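This document opens with one chain alone, in structure tokens, the form predicted alone.
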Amino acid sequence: MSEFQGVWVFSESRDLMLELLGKGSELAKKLRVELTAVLMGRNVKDQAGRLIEHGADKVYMVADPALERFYIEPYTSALAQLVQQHKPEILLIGSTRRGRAMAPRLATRLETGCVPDCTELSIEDGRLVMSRMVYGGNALAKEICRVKPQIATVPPRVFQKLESRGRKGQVVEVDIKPEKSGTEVVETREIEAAKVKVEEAKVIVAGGRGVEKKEDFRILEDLAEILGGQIGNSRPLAEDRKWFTEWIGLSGHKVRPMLYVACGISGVIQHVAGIRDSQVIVAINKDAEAPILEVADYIVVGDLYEIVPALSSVLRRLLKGG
């Protein structure tokens, strides 16, 4: 197992692989190796003095014009190939929704193991020790691999980026021939897409079963709007309702804003979840006994189309100074 050495990083969202290079960079530390990031794309050369600056010693670029789009065969092979050539010890993938994809697969083609969602990393005895909650976010499982490479997906949000300290590093341009993907793109298709991510947002007004009807989220829009948030919802909105295509929870978007204001949602262990890491969470919720108000900082019990409205209404008129 000596053959294997160095901390590698990769994601498809830029902003995600500087999350995972903070972490990275941590571990490469410790264990006293190299920090490598995996740059894939078409014309990629520009970002990776960026890489550099946030904590990798060393950028892989791989540029070919079978990977200017996210195809899972031929990104999946290329990284596969880079990872058979170079032989790293750890390999952290973002957790998106392409890179949950492509995880599995390269660890099958490498025949090692793959840990998802791992929300803490550390190194004890010289291995990569991988956590992730289990049962609905209930419990900590702490896993180990036996062999070599060890890879793990990250979600975003879990860890900081390091600063950009004007450091300076390699960047290698590999000349790998990446798979041809079985798929073609027919028609691609613009959806609406909110001006900032959930998971950016500093405040979110977030809506669950207690919101009766779609059209009334406009009551939570203005509360949102007011406090310059963003609007969220619970699974069972998008899952049951078919309102929405996307949710916060457990298996969603985990957030962490300075505010999270719950209107209506019971708060089962899966949302919980997905919001543990905001800094500041409003409950409001007509059930005395809803289990969000175990997690709550603060709480009013009442209907929520009685008492956002009023809030908007108080928080619209300080605002104006009246």
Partner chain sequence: MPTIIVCLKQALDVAELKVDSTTQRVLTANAPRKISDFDKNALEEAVKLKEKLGGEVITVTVGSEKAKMVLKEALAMGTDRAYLLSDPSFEHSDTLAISYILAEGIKKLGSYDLILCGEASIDSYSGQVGPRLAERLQLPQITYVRALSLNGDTVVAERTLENCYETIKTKTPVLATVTKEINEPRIPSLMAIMKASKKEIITWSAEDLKVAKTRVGIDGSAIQIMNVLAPKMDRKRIVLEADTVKGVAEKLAKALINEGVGGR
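Would you mind giving the form predicted together with its partner chain, to go alongside the form predicted alone above?
What follows is just the one chain, with no partners and no other molecules.
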């Protein structure tokens, strides 16, 4: 039997931690090993029970003032020490921006590989097979890690958490001295959060650079409201125009709504990478050559400023009638 054993999960995001436990428990069952959650923070005792309820057989708890805020070095060093002591074969890390910054640093300390943003994980011949998008979204790569622990990062809302029911498990408090942080956060500015997570929306009406002014999103919002959905946007509207702070696509949220309406979005590969799993895609674009048309189910070549309000008014009438 290999020296390395067990499936571990860690995320500083509580929701994502539960999703990792959901997938982790499936992997652990297949390998017939324990599922362990690593809980780090200053005062985290009250969270351990919830992790057990959602599937953890064991919780390693590291409580230290140095872990109050998420800093790279203390978190990396605490997790690295635990891994070196107990040698799990698989480690799943939540792919938040913090997790994505920590996982490769940890993997380097452990001289192992890390596959980022996995959307599929399975066990084949006792090994973890990890799938993720590459080439900007042009392809899906299946990869394995020859070294243990095998590390994968997992984005939010890809896997489901288990229902909470009277599971039993063990909480182990560990005494580890985290390294000091080399950086200091001197200020944080909160970003206003969307009401519904875009990954959970059934309908998304998304705008791109074809929308000229932020106020014009009103017409997209109007359509979204009629369809019981919400709005979304491409990356330049966040980064170049600063209208939003989030976006849909390869480097943003990956969505899978029933209906995705792309208004004034060209459909460059990195945007399409985030909407591939939509059931129905509608493209409204005034350019008959726009790449978005290649990946759409229904195509309207025209001005979004005319089409979208007209669609809203027809739908309002038809849906009210039915």
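Predicted, not measured: the structure shown is a model, and the values here were computed from it. Rigid core (definition): largest C-alpha set, two forms, superposition within 1.5 Å. Numbering follows the first chain given and starts at 1.
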Quiz item: Taking the rigid core as the frame, does residue 220 move its C-alpha by 2 Å or more between the two forms?
Solution: yes
Exercise. Align on the rigid core first; then say whether the Cα of residue 240 has moved by at least 2 Å between the two forms.
Key: yes
Exercise. Would you tell me if residue 285 moves between the two forms by 2 Å or more at its C-alpha, with the rigid core held superposed?
Key: yes
